[in-house]
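Read the single chain below, which is given as structure tokens and is the form predicted on its own.
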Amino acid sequence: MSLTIENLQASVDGTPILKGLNLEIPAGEVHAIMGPNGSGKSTLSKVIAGHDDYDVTGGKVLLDGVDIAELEVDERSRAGIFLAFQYPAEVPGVSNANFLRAALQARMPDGEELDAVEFYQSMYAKMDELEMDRKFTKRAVNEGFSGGEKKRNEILQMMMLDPRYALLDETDSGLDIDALKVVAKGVNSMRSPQRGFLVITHYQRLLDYIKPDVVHVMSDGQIVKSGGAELALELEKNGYDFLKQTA
């Protein structure tokens, strides 16, 4: 059971971004990716999720051994992929509650209906865990939310959708320390032997609260170094000067 990336190559408007990237995230593990700006970190998460701005020119994206590279975004989501965006989009006119109900209903077998009472009980319990006011259920998705509120809302979506593999693209950006702790608590509550995480971040501080099993360094569209949690501390102290030495 793993999310496995094999020789992945992807471009935007003809410009190569991912250049033969290889990565394996076994179920039950948290992998963090760090690296300089422009190294392809966010591109990787979006390509795995199926974002149509990117052209995949080679390689495979294997979800528990099944190649999902040709699946549409919604099909990848139903298969178990979740992406928390660095900049969550606003969806005017659609309440959080209706958005989540529709997403969960889409995962139900044909002919089955989501139980409304169980849905609200589950949603309220998770909102309480994330210290979200219940008034957010009636507000349009992310509309008028602060940066921290948007990130908590992304984690709420993840907790409700219960994915097999969660991709968190700089979920810590724009968060103060209290919000960071709450978001990390929500992520940690989802850790299990059946679920894998890919956490993309620039900063060690997130990894103080979400302890990674493996840390990867990405540069120029490839994974160039991997190690344990201590690698993030090394990067925090010394930066990415070693990349210049190996260039």
Contents of the next structure:
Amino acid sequence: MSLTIENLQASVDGTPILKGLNLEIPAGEVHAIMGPNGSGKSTLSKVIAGHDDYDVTGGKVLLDGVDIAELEVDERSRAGIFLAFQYPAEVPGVSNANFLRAALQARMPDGEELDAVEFYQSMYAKMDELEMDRKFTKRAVNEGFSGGEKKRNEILQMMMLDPRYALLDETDSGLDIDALKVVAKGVNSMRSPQRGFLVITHYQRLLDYIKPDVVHVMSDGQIVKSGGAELALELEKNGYDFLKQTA
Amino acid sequence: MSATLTSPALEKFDSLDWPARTVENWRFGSWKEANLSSVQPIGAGAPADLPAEIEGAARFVFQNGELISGSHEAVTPLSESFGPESRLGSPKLAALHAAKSDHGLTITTSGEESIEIIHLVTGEGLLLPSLVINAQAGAQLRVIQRFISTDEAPAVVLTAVDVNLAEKAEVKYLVTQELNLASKFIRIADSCLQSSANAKQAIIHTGSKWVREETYSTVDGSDGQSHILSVALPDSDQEFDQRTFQHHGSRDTYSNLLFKNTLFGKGKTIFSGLIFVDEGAHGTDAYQTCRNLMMTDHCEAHSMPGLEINADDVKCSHGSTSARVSEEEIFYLMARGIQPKLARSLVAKGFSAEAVEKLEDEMLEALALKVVERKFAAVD
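Let's compare: the form predicted on its own is above, so bring in the form predicted in complex with its partner chain.
Now the complete complex, all chains and molecules, led by this one.
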């Protein structure tokens, strides 16, 4: 069981961004991707999620062996892919609770209704874990939320939707150290042998709290180096100069 | 219209012209629709299923103008028009109402009351309801007024309302226009607020093939606050033409207008609004926003916001936008597994909900959203 990316190539407006990327995230593991600005990290997460701004020009994304190329964004989500956004959208007038209910209802078989009482119990328990005030259930999705509140909200959604593979795109950006710990706690509580994580980050700091099994370095649309957790420490210390030396 | 008796109101009606293309207040509007010269009075009404009762509200029900139920100490039936004035382009229609209206209600209170008025409309012809709201000093009044068709016949409803708030009175007033798609709806609304009064008026338009609405609001006492809200959901060939005037006649007054239109099919909206600040009305705080959400390539939205300021030290802003559903929002919802059609519907409903929430009244908001939901279901 894995999320497998084979020779993935993608471009935006004719400009190639991903240039033959290979990556395998087995269920049960946390993989981190680091890399300089512009290396294509966020593009990778959006391409996996199915954003139509990007043209996939080659390669495959396999979800537990099944090619997801033909699946729409919502179908990919229901199939088990979750993207925690770097910049979550604001959806005015749609309350967080109604949004989450709609997302969970979309996963129910035809004719079955989500149990509202169970839904609220489950949501409140997870909000408590993330130290989120309950007023957030009534507030419009992400509207007027601080950067930290938005990121907590992303993790809340992940916890509610229980995905098979979660992609966290710079979830640490905009978080102070206390919020980072809370968010990491939420992510760690979701670690399981059945679930894989891809954590995209610029900073080793996040990986102090979410320990990766594998760290990858991405550059110019490809994975150029992989290693253990110590690779992140090395990058923190020495930066990405080695990329220039190998170029 | 054929007159059977002469009266000053009828003479005035006869002396005026129907709206014409050349009248500025009818710019972009379908002025021919306003010519009611061939429309006959509506006949007798018919009973119909009523919507669920609103808890704590005294209900009044009219069937084609005949009051069939309802009583409350604060409410008096009207047998003639209170004589509305149109200051936004339809003096002929106002005069018609003044001359011919034979039913309505006056609500007068200094207490805390909730009144619901339902107008059931059946068959073809002209109906002319009146409503006068007198919120006396310190009153806390909630009024719901609903216009509901019971059949598919082409009725014409020409209604007028006069809302008066004395010092420190508070009024929350929700109107739902749920007529069938063959009907026309014309509304002339006037409100005047004294010191520290607070009015929140909202209208939800889902029905009628053609709507003309003229809303004139005066804040005439310091610290008076007038909130004017509208949600319009035109579909197919529906046209909603709304003209507004926010008049600041005194120092330190506040008004805030928010109109939200979601346009489907070949739906058309026209919004023309003016904030007018009198000389000496310093400290005015006035806002006017009209937002159009375009759901198809064939809908049409015209917005004409305006300001006229004759005082110093004022805060005023006006603005209008027309946009499609944000693809970023749709992607976000879909990335959580929500199907694209539902995602669009959620975003559009959320767009309407933003105006409804300004009522700050859970019961009224729930009713308004129910009417909105019903329209969305019909559009789907």
